[in-house]
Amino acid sequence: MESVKSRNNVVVSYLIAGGLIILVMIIFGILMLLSQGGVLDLQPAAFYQILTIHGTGMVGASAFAAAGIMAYFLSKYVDLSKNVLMTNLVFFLIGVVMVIIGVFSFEYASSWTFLYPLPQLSANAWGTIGALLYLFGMLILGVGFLLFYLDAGRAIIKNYGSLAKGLGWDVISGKKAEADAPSSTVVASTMVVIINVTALTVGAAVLIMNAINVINPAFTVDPLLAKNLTYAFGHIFANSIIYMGVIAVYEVLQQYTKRTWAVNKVFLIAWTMSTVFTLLIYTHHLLMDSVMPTWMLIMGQALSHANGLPVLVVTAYGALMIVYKSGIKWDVGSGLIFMSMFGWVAGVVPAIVDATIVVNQVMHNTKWVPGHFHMYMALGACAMIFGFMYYLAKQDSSIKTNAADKFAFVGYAVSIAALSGSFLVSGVLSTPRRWATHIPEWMGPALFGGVIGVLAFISVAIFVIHFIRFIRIRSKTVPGTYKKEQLA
């Protein structure tokens, strides 16, 4: 049982690191919105540094915490390496420190996209050291994640024979009965392994290209190729967060409702479709690039529309059905996890709208995009992460929730919905995104978002404090008292 506790400690470390970084990133988000709203005087250079760390930190921290969810539940079915989990943790912390130093000590501010040749051609806004610290920090982060996904793939192949079988292709083809299908956790994990090994390999390639260009400007890359590689990496990796987080939806709702989440051919086909679509739809970020091949732009629109359906519909419908008349006893953890389905559905709608070429040409460079992304990520993926924090605390200790936790649940739902709405309104007003300065006509929604962001910060702070309280209680508990639902 001690080994169970030891393995769980790593997952707890993932969650606490992710939670604390998300909390700090919310502060940065508030500062940017208050500056755009005209009540805070941030210099443009400082604004773009904060923009860079906010985007990088939010996606990185959320992905790291979601990887903890995947590791926790996947370990019920396969044998993951604890050494690899620890290596990912160490690489993550090293990478985070390098990125922070590059951004704040050396004023690196290219946004998370680090679009070539911006790291090298900065008009003296930052120097070589800042760019290299950021690029190599991101590379180290990526290597840690890549080791984790390669190990997960190894374990799935060892247990099930191949990644195809991990996706249930033998069940889809009729070679095996649905009763013998892999669990929903294994299916989701297999999909994440496939897409993220691809994304991180592509990301490493473009990071190295940029780093070489910074060191030796005579080395050049085709800018369109670099942009494709960058957005393929970024879009796929960011999307994987919700596919890791949804594992908590599958596992936790089964335990709360005492019902089994059915894995049938429809479910398996949906996940296979989403695997293929997720690898291809990054092209909807390039719809404004007229030099892109026309067939790729059409594919980007068509598949982006289609991608919102398979897994989302199956999962959202499944969540409703598993809860319906189950007699579930709701708490903050299960409430957050169930609410994440709404965040996912609601966030996908404006994303699909933006992925339409004629709309994209008008809306993509406006705040409409962060509107959909905050809804999708904060009320979707992050709600899964915070819900899992409460679930794990309940499983591994006797900690109780209180009125503050319930307030945080309501506060989080209201503030994120309102914040996302303010971004969408700004998009409708044609407010450009990534601009440090707003004209008066654009300031109202930004100021509202900054104020309501304070409620989001308070709510997340309560979530994280609850988890820290759990860690303190748990450290005093003897290993033999842990429940069976833990990581095996």
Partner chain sequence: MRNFLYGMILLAFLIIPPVRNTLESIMITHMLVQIPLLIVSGWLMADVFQERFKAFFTKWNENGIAGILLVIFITAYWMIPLNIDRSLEMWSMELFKFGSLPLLAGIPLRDSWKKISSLVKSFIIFNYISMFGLLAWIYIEAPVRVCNSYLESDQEILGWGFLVITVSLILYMLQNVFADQSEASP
Given for the second form:
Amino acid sequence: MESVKSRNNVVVSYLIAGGLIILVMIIFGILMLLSQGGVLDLQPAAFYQILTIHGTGMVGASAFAAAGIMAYFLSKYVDLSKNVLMTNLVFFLIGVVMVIIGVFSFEYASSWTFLYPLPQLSANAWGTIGALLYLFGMLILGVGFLLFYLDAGRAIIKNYGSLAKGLGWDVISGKKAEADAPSSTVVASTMVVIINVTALTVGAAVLIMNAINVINPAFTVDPLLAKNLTYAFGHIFANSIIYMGVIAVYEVLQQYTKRTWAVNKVFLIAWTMSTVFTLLIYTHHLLMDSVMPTWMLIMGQALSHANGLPVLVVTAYGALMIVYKSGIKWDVGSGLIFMSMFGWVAGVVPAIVDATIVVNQVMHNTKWVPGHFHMYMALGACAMIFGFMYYLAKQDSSIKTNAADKFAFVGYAVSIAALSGSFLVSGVLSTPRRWATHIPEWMGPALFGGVIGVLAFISVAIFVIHFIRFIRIRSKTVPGTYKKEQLA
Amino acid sequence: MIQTIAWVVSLFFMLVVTAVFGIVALKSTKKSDYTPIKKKWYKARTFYGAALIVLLLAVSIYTLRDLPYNQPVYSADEEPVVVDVEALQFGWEISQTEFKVGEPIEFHVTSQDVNHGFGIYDEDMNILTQTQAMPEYTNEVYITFDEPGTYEILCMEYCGLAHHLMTAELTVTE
Amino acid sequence: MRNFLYGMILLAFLIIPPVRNTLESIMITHMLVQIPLLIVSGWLMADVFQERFKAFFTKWNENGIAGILLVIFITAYWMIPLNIDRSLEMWSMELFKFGSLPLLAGIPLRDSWKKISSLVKSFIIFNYISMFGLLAWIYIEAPVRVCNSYLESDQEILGWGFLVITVSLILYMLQNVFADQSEASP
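Given the form predicted alone, state the structure of the form predicted together with its partner chain.
Time for the whole complex; same chain goes first.
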């Protein structure tokens, strides 16, 4: 008999690490909002350290958990290296520890965008050690992720011939029948491999540039080049989370509705469009830099608008179609998965609005922006992650959901929608983002967000507890057959 | 003004999305054959997709006609007031802070140290326009004040621990 | 055996004083012609060594990782401006350059490249992409002369040279992952 301990838990570790970090990050989010709302007195230094950790932690943890989703489903089609997955886990944990020490012990607070030359020029708020711990921590995290995507790319090329075929270009061109197209999981994974290998290579370069500048300030970077590189890295990497998470939507909804999500030409063209747009639209973060070439900024707006099409016309529409009159039996997992598509589409609306240059002029760096991405990331990407956690638990054990889980589902939906709404209202009130204190006119929505954030915390805590319960049940009984290559 | 339009438009479309997802969720538990559903809704998608493309194109073109980057066209007897702005941790050096209603102003904005943001707020603390203040580059922003009063400059890009204290005032008189 | 001969001839050619002086008189030819050619000479000579010291290579470089790490260290060492300077000033450093690049980079490169997995290969290539990109930036933007022996303008030309290499590597990787590999090697 296979011993229980030897069962491969790598995907489960990704999810529990991601889930726990997200939970802690929500606390930091609540603290910041309460402080802005005027009921909590955080020192500016503490506020901006928390801001840095909250952003870094949320993006890192959800990207990590989403990579777990991708690994879980992609390994059904190609052979992923388990060693690489373990390496990524180890690098992730080392990176997280370095970032935490850099921020809290050495008071590093550049926000997660570490916009050059802020890591070096902190007005004496933090020193070289803090900055280097943070920058190299991020670099180590990045190397782990890079290995993961390179391995995924290698595996896809081995099975399908090339990344072009992984995206189904031979089907688009008509050389191959639609029936032989790669599965949605493979298409999405190929897209993520392309965009994230690019993002991480760029990110590594800009992190090292910053590190060199911190060590020897005589070495300078063109600030506009650094800004472009930083946002290219940050935008693409943060964006990739939802494109990994959506793999769970494809797979889970197909199983639950017992319908097939057809991979046809329109589907493949949409994913190719997403690949190209995601690589190019980061310039919408630079719309308020008039020194940028105007054509790049116009492209930033036009392509950001166009980037709404693949999800609005293909992915979300497909999700609605597959669920419509399917006789699906809802549970917490599939509910979260379905809701995630709602969060994605709803979150795209304020994004498209903000990517419009004339709107950006008054919305850029206001709280409208976190309004958009809390909806898009928390109600979209994170709902995919939590939904997948419930799905996996149901697949792998006899665990039952209870009333608390149902409460958490509703609580999560309500609290995140309300939180995002409060951010959007703040944006309409011209509240600048990343401000430690607010004038009285701005405090209301912040306070409301902080209070409703508690409900979000309780809900996510229930999600995580359910997953821990699952892990404990699973370690006692191992249902199903055990395979060495199995990832979860 | 723009904020209100943005908010109403976003709210409208988000409510539409909510309604669509809600209806589909309500109708999801009924069971019916997938093939006719696919046929019908793929057909509908062609129209929906086309309509969406047209809508987005129209919005894009309409909103790209007049960009804030373009220097306004001044009439022959009109000379813009050019103001040099330099941001630094944590304050503003502004070459001129008193203006007249109706005179066109060009702010030439740069920074001594890190990235900052130059946001102009009116008396009700509504943001009117902004640009980035970054080292080695000069961004330009154009504005003509219509109302007298005290306007505030707020930092719009995180620049360090006193980011939220980085403010300045402009006075506009008749 | 024939490769070995070519390698020896190439190495000998590079050692000839006029060739050596010419190549070293310009920064970009020093770093982007002489140094790569030294590695190539070692790469060409490798099979004789592999034959001769078979046991050594199998024992110490079984999976290729040790060898490729050595290659990275040696090449990184010779990308540092200070070491380039020293090789021009001290005969011992010059000797080390002519020894280390063929023997400790060229030979292990050939021995390792076949042994390492495609994942490690692509990781190494992406590693060099960011490394060369950074070098391009350092040499183009450096506020001071990083090498005493060369002018700042030389430095900048070298920087653009590195940028060309970076772009070429990116293009190579792009065609590599997008060109079909299933039909080429069924």
